[in-house]
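Just the one chain here, laid out as structure tokens, in the form predicted on its own.
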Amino acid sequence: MEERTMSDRITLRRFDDMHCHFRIGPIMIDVVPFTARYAGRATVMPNTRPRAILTGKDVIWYRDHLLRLLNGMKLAGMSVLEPLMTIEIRDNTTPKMIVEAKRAGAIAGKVYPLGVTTNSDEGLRDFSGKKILETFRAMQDVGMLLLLHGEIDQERTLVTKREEAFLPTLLWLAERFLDLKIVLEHVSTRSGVQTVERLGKNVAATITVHHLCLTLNDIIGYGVQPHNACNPMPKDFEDRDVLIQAATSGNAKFFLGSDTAPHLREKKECAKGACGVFTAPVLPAVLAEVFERAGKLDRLEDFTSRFGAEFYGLPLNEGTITLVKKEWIVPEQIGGVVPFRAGTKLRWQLLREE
């Protein structure tokens, strides 16, 4: 057997993976697994298509799908993934609606302002509302957290700062419902890290690996680069600086949700690409290339494992996964889809649970 050094080896504890997208119908089957490999646990983002998760009873249709595809997995001696369930919360979304989804299982409750994202062609337009006011303290009242998209699209605003625009949304309802838990997503900025940081123990953020990774010129300054386009957009090398340091540093706000989003290559490829980058198949072994040349690698599991479940109240995984030093080429295509450095070589891959 070939002899490694410790550093040529990582052992992590199975990740918290707190946004992602699976999809409905024959997809799903493809980028499942993917995920599988390496997390215990995955948020399940619910703005799915022809049928949005706004319900009870659709947060029991979708699970069910996914067990029925998980517990093939099984089955075969694949991964164990248990899915974290949530709604889609609109305008009229109300408190019973609230009960019964976490009835029916939900954790968490998504917010997708109007038009800022895939999916988001019903998405919220009144955060101040008495009916929306009065959903949001259904949700702190029985324990369901809230996940925002934080983005505004507003007249006048570029897709860039639209994050920005946002901020002053999260900072009112932080300070208005203290005892909900809330997550801002995928946050791309350093005005966005800024502001979780200084809000109370009831707010954190999600970061991505590909936000860790790309700039704005990775989408548009070198030729339109469509599999790398997403919502929020990347933006300067600062914010990316910013982000790297938030995910590196060891503050438990900060933790990982991949917002791994696959679309076909023909819903990218086109006049009007779909936003969404596909991570999973690459999302350990660059989150340790990210880390390592930050020369935090010590600090990865928590980042993947630990403050993630925390702040959802969950026990820690069971199990780990291994990466090793060890190169390999990104597939073109996964099952119709291009994933995120396709093509390109890697220094880290994923080797096996133990």
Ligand code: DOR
The other form holds:
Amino acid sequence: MEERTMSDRITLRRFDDMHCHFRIGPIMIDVVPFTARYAGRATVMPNTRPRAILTGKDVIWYRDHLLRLLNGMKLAGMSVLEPLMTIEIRDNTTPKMIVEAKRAGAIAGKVYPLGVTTNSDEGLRDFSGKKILETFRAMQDVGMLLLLHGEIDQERTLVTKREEAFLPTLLWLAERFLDLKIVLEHVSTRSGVQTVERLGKNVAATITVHHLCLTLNDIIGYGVQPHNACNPMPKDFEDRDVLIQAATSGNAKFFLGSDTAPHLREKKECAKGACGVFTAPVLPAVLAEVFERAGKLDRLEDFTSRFGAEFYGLPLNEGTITLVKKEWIVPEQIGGVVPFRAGTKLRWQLLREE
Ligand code: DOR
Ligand code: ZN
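Same protein, different condition: the form predicted on its own was shown, now please give the form predicted together with the named molecule.
Up next: the whole complex, starting with the chain shown before.
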């Protein structure tokens, strides 16, 4: 028997992954089980196609769809994952739709500003009109979180500056809705982190594992690498340093939202390829690597399994997962999707359930 020391093994409370793209259709069968291996709950993004999740009816339909899949996995002896449902907030979302969606079980509303990412072609145009403010107020009243894709596409703004261009909107909303819980999703810049740090306790941010690893060089610096392309685009080294510092700092405003976003290989390797990185197959292993390198493995569990639950107002997950120090090579492809770090060696491995 191989001898193992404590530093070869980490046991963590099951994760809350507060930002997951599970999609619709056959791809779900390949992608959802990866998240279920380590997460007790997952916030499910509503930018699905052909049917976007916009109303209470959509929430019930999508959750049933997911639960059928998850129950099948449970029968096969795999862990259960609770999907935390969301709706997409568009210019035509009304307070009545908010109340209905909340009643149907939606925990949050997600805003995609128009045109900034995958499936945002009907995203929000107006953040300050009377109608949308009434909608945000309804969210505050019913206790629904506001999840923001924090980028804005405007003239003469480079893709790498879109998050910074959005921050005044975040400030403006946070000042007006002091009791609305707001999450700046997948924060990617130093200014984004600093803005969240200085806002009140109703404002937090999620951080992805790929933004803790990548800079823009990993997308366009050594040939175009479409499987690393995502929105917001990873930025400069300094931004990445600040993200690692925020994730490992023990500041409860920063927690895991992986933005695991699978796209079939042919949708990535083409002209106008889709943005999104499929991180679920490697997520706990790569996070352990990042936190270990920062000398902060002891802070990993708070980031993955405590701060998100506390911000959402949920009890902590029951159950644990275990990672062991054992090298493995990430598969080149899974169900037609190229995962993050494909073909590379990782040093932590998630123990399979017995
Ligand atoms: O890279 C991304 N992919 N960012 C998003 O905001 C959306 C996501 C997707 O749906 O693929
Ligand atoms: Zn996303």
